[in-house]
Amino acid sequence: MRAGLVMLADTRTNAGVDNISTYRKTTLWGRPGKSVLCLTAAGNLALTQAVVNRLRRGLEDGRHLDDATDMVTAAEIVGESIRAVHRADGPALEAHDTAFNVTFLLGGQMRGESVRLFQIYSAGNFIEAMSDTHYLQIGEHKYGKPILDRVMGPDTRIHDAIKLAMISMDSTLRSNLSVGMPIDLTVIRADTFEYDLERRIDETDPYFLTIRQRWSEALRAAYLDLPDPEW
């Protein structure tokens, strides 16, 4: 939004029903100032832990995160990052009859641009949310997309991206088995350049916990309020 920028990510990852794991999917970046990134990621978790520790470390050419001055660099040096992940890893993954699949969200601020939000795929290149696609989603995400498609919008305070970010989440974690609790919460705030609010949401959680509940209440009520046909 204009206002800034809301990213939610559960932290579930499964190798099967009876092996589920809980790892966090949102990695932080910023220089005081100067930039604030938040990367967060699905996908193989083995693959997107590579991919961030070479983010980490930096690129062979010597690029780093912290070096960009754009975000449209930051996007590519997480694509060429995905990139050298295949080259060392796509042989042996092929081998195996295993896909090599990652996607991340790239969002934040750099001084003297506007907050942006990118996709980048398994293939390195990237898409940017623009006027006409306020939102951009990755992993589980056709449960939760209703409600952004019909609210969402440039103008959208924050408190109520946060809202529907939440109202998104629960609708997924209410229909799929491969999402799951807790999940990481980032609010970037335009031209700050500092995260307004970085917050892990339990079960226990009371804010979330009145979401759902009355998320669902208001879905009952509107439900049943719904005309009979008349055929």
The other form holds:
There are 2 protein chains.
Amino acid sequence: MRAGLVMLADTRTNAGVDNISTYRKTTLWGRPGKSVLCLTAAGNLALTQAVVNRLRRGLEDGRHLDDATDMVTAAEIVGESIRAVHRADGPALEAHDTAFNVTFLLGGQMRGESVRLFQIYSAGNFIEAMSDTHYLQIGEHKYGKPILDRVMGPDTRIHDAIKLAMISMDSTLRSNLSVGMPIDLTVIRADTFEYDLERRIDETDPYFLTIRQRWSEALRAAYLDLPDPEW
Amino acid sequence: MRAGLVMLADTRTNAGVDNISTYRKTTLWGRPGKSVLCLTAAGNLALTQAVVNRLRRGLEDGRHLDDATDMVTAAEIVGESIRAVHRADGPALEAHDTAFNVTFLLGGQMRGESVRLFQIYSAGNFIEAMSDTHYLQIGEHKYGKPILDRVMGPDTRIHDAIKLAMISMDSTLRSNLSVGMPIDLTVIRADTFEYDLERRIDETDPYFLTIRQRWSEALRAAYLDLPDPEW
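Could the form predicted together with another copy of the chain be shown next, to go alongside the form predicted alone?
Zooming out: every chain and molecule, the one shown earlier first.
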């Protein structure tokens, strides 16, 4: 977090395993030179798109995500947009027994603040990653969590964080069909107030393939290298 | 599976994070020299204990797990015991809005058969691991799945399978409080018709600590060794 922020999202949505599609779940916001914001979504696609559409249009009281000058206000605006969608769509979803299920990550930096990262819930409230938490995950998070728990730290370099995000995503991609390529990578370096990198990565990306193959080989070598039990 | 079977279960049960306890989830069955069976449980503890108690007592029609002479019949007996518990407890659970939630793994070998592994569901039906599937997991399975997906194969040695089971469990233990030490390890080598190993492993076990520490170091080294992106 000191060096900046790496955000990575897949693009798979599904209405059952027999009905999968590709949708971008990452949107970028802010005013270059002043603020830089990346928003990623998990949950019901109709709902997360409705939240983003309301953010694009601006809230009913006139507030706009791009106008926010501190990150807490930005997170509040996203939360308020979620609540507006809940007011509009919640009763109809309830009538159809469909859960109101959305989660967002909002990361970025405003002039005068450090890089900050928030997780915003269906109820529109949110938590912020603090000094003991070096990453946040939403959606299908379990497969990719162990490597982050073992290695992520406050002083992780940006390039290492990119590698870790790729490894974590690759573990999830291999083990769960509800997560799929391509993936969208956004990198924000601290105190630049612009996007260092915004890149779509598909199955043919040479760097991703290198990471995937070399990581598998390294794991295989590492476990073979562990001592056998003496029992 | 060719070399045999490694089964590993934790002992954590919880009724909320403020109420955790330790219960053995592994039971052993069979007749030495003829059959060797290991049963592990996940789900509601009252239900899984009820299923095991009925198995110990024998089914109402007189069948007993120790008497089975083929693995499919053994899996059917476990399934029938689950159905008997469902008939006895299901209506009361439903009245209290509690899910009937149990899953078992049954692994072992009978004379005249190869080593076989089954997963038995709440409904008492079951699947068997076939030639394309080299492991099965129940309970909190996601954290520990990626390493198994990457490395497990039909020709994995028993000692390597023990290492992999420990690494997979360690990943889960680190990332999820609902899984906890000690862990129970059972090893069945093909064509011996007895338990090669039955061992309880706690946080002070030197081999487990070695695996935990060296695996973490190896992962850290492996990811640092990956090339940086050129972007």
